[in-house]
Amino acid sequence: MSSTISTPVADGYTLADAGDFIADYTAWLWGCGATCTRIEKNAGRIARALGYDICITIMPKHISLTLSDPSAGCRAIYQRAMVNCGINFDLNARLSALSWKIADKKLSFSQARQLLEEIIATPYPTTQLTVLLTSLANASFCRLFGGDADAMLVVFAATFAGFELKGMLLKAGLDVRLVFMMCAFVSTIVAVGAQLFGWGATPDIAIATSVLYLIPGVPYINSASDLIDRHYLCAMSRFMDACVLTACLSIGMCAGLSLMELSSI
């Protein structure tokens, strides 16, 4: 929404074009898991490179920005809803790199717009290597907590099954809270096999660590970062989202234990 009519500049874009571009950019950056500070810095970097001043207000589900042209006296206000694309470090890094390319004048505005479209259109597949490394990492956690080799093997299998299921359910468009419950349930069922069949001396550790891959660490860390930077609403929102996902994880795990008739671990 613009309060004045924008006039084209040398590169062929207007204040309205720049505002739309930055609004879309910040919505995707917010959705992929960037902190509020990173959003402000990246958007400010782009705006200055395009010759405008910017003021950003970041809310838990929306971003509002005011873009102004000091030389022409033009001002425009834009709002975008957060894009629910999930935590994506690759997308985060590529969007940040885009802001630097614009700031260093390595891209024209039209090239930057095209590159943004290419970045957000890139699928985020869960590769077998990612699943394998995640399973190995969770098995390592099992060892750190005192699990033996049999427990590590069980945790590897439980994580592999749960992480594969997570990728399939997210691609199917299921609510992330339901996904967390179902994945925790499946991983717990697999891990309980260590205790039911007497595999190893530490089956309890295998069960307890089988769902650690689902812990929403990034939202917890981002909430602390936003709190430090005085983005209190976003910090509380991210913290509550992380708590809800943790609760969903616990519900799925408890359901698995209950089904297998294990009241405690």
Given for the second form:
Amino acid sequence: MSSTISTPVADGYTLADAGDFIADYTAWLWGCGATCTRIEKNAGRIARALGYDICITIMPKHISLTLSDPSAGCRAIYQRAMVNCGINFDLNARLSALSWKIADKKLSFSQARQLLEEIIATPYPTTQLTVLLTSLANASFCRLFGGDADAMLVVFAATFAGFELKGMLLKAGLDVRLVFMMCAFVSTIVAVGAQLFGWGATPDIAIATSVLYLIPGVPYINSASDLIDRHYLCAMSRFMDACVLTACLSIGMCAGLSLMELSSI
Amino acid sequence: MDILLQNIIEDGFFAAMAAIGFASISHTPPRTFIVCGLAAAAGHALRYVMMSPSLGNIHIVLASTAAAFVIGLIAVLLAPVVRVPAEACLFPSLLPMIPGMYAYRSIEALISCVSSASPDNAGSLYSLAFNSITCLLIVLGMVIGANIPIFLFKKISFQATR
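Next, give the form predicted in complex with the partner chain, keeping in mind that what was shown is the form predicted on its own.
Now the full complex is given, and it begins with the chain already shown.
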């Protein structure tokens, strides 16, 4: 993926080693949901600590970086496909901490490479605690929109069912858009129970908020954040990704409402 | 007045619950949960007060921007304490204010627009424009408000994990 210029420098790494390392690092940082500003800052920090100048081009599916060695007068271009690992702030925090460890010379290059491998190999399974907290979060959302206690209970159950299904389907390797449609469909069907059985005074709020746990909030915020930093292509890409997922959950919800013979809420 | 105070506290409490739950979806380190909850409670309660007809009666876009500024301030100042990037505290705290209902209703109106060619269906077009523009402006306002503290305290924001 790179033109090969191997200029040996102190501490046992070459321009090619550093380029591969930073390219991997930035691809994972994007994948875990970092903003373009953070990617540029962290990558620049690492490159400077290793003694190189860097110029980064961030595209929605790929990253391209030009690393140059001012002392040797040589440069090379490295490209990577972005990693698709889902929003993960723990990964973001650990990768950011790694960049500072390199900048503060607390790690040698080989140790930094080893730590990066450890960080990206860490599994992040969805635990039952996450399912419980998400269900509670969506029930709280229902309350914020004016739902009563019955509606909150229904939303809790709808979210629990949908989120469990989401975990199973993603594990089975289904396309994320299809997963969003199916989860929204199931959550809506569960929530419609409030209307059918006359539970509580706000069944409409229960139905409307039952799918809000699927709204891709972080990509929407990241998109606007990139827009402010004039990364227009990335901003548009993240916005469109979020819109597609929102459309998928709306389709799932509409299908659920149609099946239960409710035209709208 | 007592009921209003109770409503404000309740709003902050449920916003905190929502922020912690959404933080867990995004694999935020658990040590960050308390900061997310605190920031979301403060921001959401402030928005509630600002939007309340008997108090501020301010439009949702402006109120969201001001609330996001407060959330950003808390997140940026407390991120170094829990040693995570400011975004890890900031984004989950903002999520309870994401206009999910507006986003959903925009798509619903979009689908409705093509469901009938009758001029009587013009209401769907209005609904699409109103909901999508409001949704966009709220998100933009929130991000601008939340980013101001990041730019004001740049050194703290980007050195939190050092």
